[in-house]
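We begin with a single chain expressed as structure tokens, specifically the form predicted alone.
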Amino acid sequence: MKTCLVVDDSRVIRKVARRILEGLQFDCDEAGDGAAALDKCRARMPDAILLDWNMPVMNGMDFMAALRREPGGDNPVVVFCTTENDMQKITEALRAGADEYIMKPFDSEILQSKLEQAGLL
């Protein structure tokens, strides 16, 4: 079973994403900020990461930079999931190593499509 780490400071977003991902046969874990997510990745690197941009402690961009420096950190498919809709921000995330980008609010169809495009489904 593929694994996905949902990283968002909103408990509601994590719950919604987890429900969708589990319906797509992913084993899910959650983190409320980038620092906690990095600890979880060090313990068990997931196949995919659904990542918020704006979070306390460590934001999504800082997390992704740190993740990509970790052993095996270049493997997870990172899908930014955020309210940041500025094309410059999207380009910045993709250049920094994100594989896909979706806007909040999202639904199961959008998330499934992005995971298919990334080769995870």
Contents of the next structure:
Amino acid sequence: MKTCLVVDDSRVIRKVARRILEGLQFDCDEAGDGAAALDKCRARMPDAILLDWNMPVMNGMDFMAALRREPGGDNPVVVFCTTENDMQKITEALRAGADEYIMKPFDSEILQSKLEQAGLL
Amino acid sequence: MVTAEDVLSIASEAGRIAGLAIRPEQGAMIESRLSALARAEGYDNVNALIGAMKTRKDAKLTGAAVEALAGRDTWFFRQREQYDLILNDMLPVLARARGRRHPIRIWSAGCSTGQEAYSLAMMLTEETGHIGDLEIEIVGTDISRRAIERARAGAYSQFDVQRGLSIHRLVKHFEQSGKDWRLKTALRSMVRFEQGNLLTPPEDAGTFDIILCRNVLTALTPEARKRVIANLSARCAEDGYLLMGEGEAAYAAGPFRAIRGQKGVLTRPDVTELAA
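Switching from the form predicted alone: structure of the form predicted in complex with the partner chain?
Now the full complex is given, and it begins with the chain already shown.
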């Protein structure tokens, strides 16, 4: 079973994403900001990370940069999932090492499609 | 609420014009699909639109309603494995057969809002290794004028561009246009869209090497399916291919033969192999 860490400061978004991911047979964990997510990754590197951009303490871009410097940090497939929906932000995330990108709002169909694009399904 | 009598009346027109099979219990579907048309035509609700259809006997209005009912859901790179098959197997075989003398022609039959045809165009611009500098023509047709207008515009919602399309393809092939995402001009120019009814026999003698008619026949009456298959057969090259939706291949038996191990992929009965 693949593992996925859902990183979002919205408890509702984490709950919705988790429900969809578990339906797709992912073993899920959650974090409310980038710093908490980094701690979780150091303890157990997930196969995939669903990552919000704007969060308190440490945002998604700073988290991804820190993640990629960690041992094994290149391995997780990072899928941004954010309200930032303009081309400039998308290209910025891809250049920084994101594998896929979801523009909120999303539903189960979009999340599944993006996980397929990222080679996770 | 659409009455049972109205459902029967609309089903009759939809069957006559487009070959659509509408069942008596599909009143909610009719209401849902006609609501946008009712608004666009200035009616208070769907019932007012249906009333006008009955009293005015306006062929244009009835035609627009049938077009709305014929609309189908589609997305980019739907049935992805068939795109791989086109690129890796069909095009090299056709290229060898055609040489450089004739362009390879692909028809997205029942193309709805154009995602299928544009997916082919994207794939072809990205992959040149298998097909070299082949000239490839892509044509999309649909019964719905509105769908064809949307396809020609090549503008899709944020929801549409997240179904089946990787973020890398979005960045490569699209430009942001307000709330929508519009395909770049170069890609849009690779595809020609025309309004056309698959029930109508083809007017010109041109044939296509690959025809995609996927998830269209399931919505039709048995008689309409036969007519569509006859028309597709008339437009398919003698060594051409027909790609259909899952579970649809049986409708084409006779003029076409299913390729073993490939869901919904058919060729002519006397074509023996596909492998490149």
